[in-house]
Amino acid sequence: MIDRRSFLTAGAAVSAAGVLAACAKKNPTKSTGSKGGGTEQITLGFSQVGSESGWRAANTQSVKDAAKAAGINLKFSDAQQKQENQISAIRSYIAQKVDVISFSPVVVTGWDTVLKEAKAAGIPVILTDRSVETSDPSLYVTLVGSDFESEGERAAHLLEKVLAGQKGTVKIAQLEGTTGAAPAIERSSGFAKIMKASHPEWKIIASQSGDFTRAGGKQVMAAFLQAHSDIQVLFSHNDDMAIGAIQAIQAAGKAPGKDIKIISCDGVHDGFVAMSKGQINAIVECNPLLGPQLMDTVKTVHAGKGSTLPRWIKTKESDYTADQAAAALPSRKY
């Protein structure tokens, strides 16, 4: 299990952030532009995972809007769900001598080489949304994002509410996110943690990646139902896969939210629409609107104050059940 909190070892956080903060101090005038009045404009190179879901689209827009509002020169790239594209983008940012690099990693492992290149170039790195597994914590300053393991635990607790009073074995199917991605790994482990501790009657009888997409959710859920006609619950790692799964459930002649209870993660608009119709029973919110927090962090790091930051800047999130969906829907911002 990948535990982001394993990086918070005594002294490592301070020394790691301090090293990168010092790098920022060494290169305070690399920016390509100026806001005028003698104020230097910060240039941020940002590599996005892709555009696989409504959540990701909202996340991208938040980053772009916040950079504009903060007066930060944003260089943006879409990795299209491929790690090699993301590594190439980061190397391009290094060559362009941007002030700060930020990215939401496609998968957890395989970043040490390119992050060492950024460190050697004196460019601090900020992770967003997802963590990495690295042999050297000093290769990035901080992570701005959600606690995915907690989200898995929250999903299990929501299922407890949905199944209140139900007796006997509960047969669960799980739609996992992209293989190797932090949300997939940690949401699974968080959910399993609560199962093991409190619910021996819950059994995951099918679990497979739907790659965080509607098409993947529909295809995998259809296969689940062919192999296991007795599925009672679906735990989906995001709303888009859940929405695809709803189509497969309906095609199989079953009622989503009734014949098969559905717990999902994210909280995008379409997920709330499905929940307001009773097709999704509960949603664990994962807030994509990280842009303002990221830009504040970029400014702090560029000012040479990275050592003042925690290693993990968590986002604020809530949980919702179907009876709350209609009232909450008009206020959803993504």
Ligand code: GYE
The other form holds:
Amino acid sequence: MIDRRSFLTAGAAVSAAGVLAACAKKNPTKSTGSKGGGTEQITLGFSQVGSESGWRAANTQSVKDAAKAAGINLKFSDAQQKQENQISAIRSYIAQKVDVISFSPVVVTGWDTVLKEAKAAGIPVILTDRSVETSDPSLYVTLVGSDFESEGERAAHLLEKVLAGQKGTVKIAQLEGTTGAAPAIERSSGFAKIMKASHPEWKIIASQSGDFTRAGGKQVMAAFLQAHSDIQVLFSHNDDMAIGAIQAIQAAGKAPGKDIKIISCDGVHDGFVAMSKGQINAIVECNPLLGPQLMDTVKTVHAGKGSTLPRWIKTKESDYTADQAAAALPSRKY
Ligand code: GYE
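If the structure you just shared is the form predicted alone, then what does the corresponding form predicted in complex with ligand GYE look like?
And the full complex, kicking off with our chain again.
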């Protein structure tokens, strides 16, 4: 299991940030653009995971809007959920000598080589949304994103509410996110932690990746239903897979939200619509609107002040149950 906090000591973190801050100073703005008035424009190379979900679409929009508002020159690429595409995008940003690189890593492992290349070129790296596993904390300045372990725990607590004291064994199917991705690993482990501590009666009878997509959720849920006629609960790592699963559940002649209770993560618009219809019982919010915080962080790092930042800039989030969905829907921002 990955604990983003465990592989760094505070001291290492501070000195790592210091190294990158020094790099940033050594290589002052190399960008070509100028915003006018003599202000040098920062160029940010951003490698996005893909376009797999409503969450991702909202995140992409937020990054683009915030870069524009902050006067940052954004170079954006979509990796179509493939690590090799992200590595190529980062290499191309290094070759273009951007000022800062940011990316949302599709999976947690396998980044050290390309991150060392960025460091050698003096380009600071800011992680956004998802974390990486690395033995060298100096390879990135900070992570701007959510606490997925806590989201998994919150999902389990929402299930306690939804079951409202129901007695006996509870048979749970789990739709996991992309294999090896931080939110998939940590939402699973957070949920399992609460199960282990407080719910010996909960059993995960099926668990597989639906790659965070609607099509994946539908296909995997259909297979789960074929193999297990007795699923009582679905824990889906995102709303899109839950929406795909709802279609599979209906096709199998069952009522989503009633015959099979559904808990999911994200809180995107379509998730809220399904929840207001009672098809999803509860949602753990995961906020994709990270753009403004990311741009502030880019400016701080580019100014050589990365060492003043915490290693993890956490996003604030809430939980919702079906009875709150209709009232909350009009004010949802994504
Ligand atoms: O939950 C899912 C998306 O990394 C938090 O990725 C993100 C996850 C989000 O595809 O919908």
